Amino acid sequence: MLNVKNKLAIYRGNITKIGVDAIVNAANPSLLGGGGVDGAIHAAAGPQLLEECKELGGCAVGQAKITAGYQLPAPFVIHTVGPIWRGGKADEARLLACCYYNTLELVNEYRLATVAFPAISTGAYGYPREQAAAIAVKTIYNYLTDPAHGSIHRVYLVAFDKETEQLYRKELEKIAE
């Protein structure tokens, strides 16, 4: 069974700042930034993120793609974008994983050994927190889970609030259990 504790960690605080591998930005789908956790990537990152990522052409829902990081501390930036909550009947569950699970498959790609979440789809997209939280910890548990995924080390849920933070804790309780 995998040590929930050394692989998988609950992180408070602003995820331009933390010394990963790779942080994700939760993007929206033409890549060239945007409001919350995309915004502050773009503004901590310097204006050579935006211009890599217009080269990219966009990523749909569910999908991932892959840049460097310029001036963060984390080498690489990978944008997922997530669903826009449409009340649990427009396949959200799903889009969310996908989400998650295309993200850590570049991780895996690339040989990285950290990564680091913010909230996917939480702020402006709407998705129900709990909802979310329960969905990425699931996620990402299983992902680790497998032992064709062994080159990540540690995966950081990045909570930028208390009450995110505190869903995190829940759902990584229910899983160590």
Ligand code: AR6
Second form
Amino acid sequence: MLNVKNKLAIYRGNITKIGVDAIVNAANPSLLGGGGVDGAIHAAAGPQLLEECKELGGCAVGQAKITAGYQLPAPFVIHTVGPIWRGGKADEARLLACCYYNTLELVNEYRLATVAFPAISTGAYGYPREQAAAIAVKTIYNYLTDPAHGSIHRVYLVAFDKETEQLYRKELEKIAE
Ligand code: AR6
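Given the form predicted alone above, what does the protein look like in the form predicted together with the named molecule?
Full assembly next; the chain just shown is listed first.
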């Protein structure tokens, strides 16, 4: 049996530099760019990314849409919109899990082998980092355990800072295989 845990990897650094099949953008509902990782991805991909995003008609919180990667090393970008943290009683946990799940559905649909996620919602959107790391690891792990999703070879959890890297390590250690 394949060891699902081995398919999860932590990467510390800038997501725009990674040569995976798709990188994930923590976007806003307009899909027209912003700061943080969204700004970095648009800057690295070049103006054609914004032109394609304009055609998409935005994206609801928890949903995901795919575009080309243009000047990025990654041929695809999957844009997802995380929830804004409002204290935890506004369905934030379910919506954050939906971001990971719906992105992986696109990865599977496009038969992509590798994908890299930033820590969605944990910057400008204020989601507590520890809770967000737990949701990310659990949702990705559960998705990969389904044999129907076996064509996904590796999922990278990208940590931009040391705290996030440590939180991901802690969550991965909790997975017993
Ligand atoms: N590579 C990897 N991770 C990064 C990078 C990078 N280059 N830059 C930042 N991060 P944020 P959100 C990390 O604020 O909280 C935008 O304006 C960052 O340290 O980018 O989902 C959008 O347009 C943090 O851990 O996204 C929305 O309006 C994580 O990425 C809004 O911000 C997410 O931080 C979305 O807010």
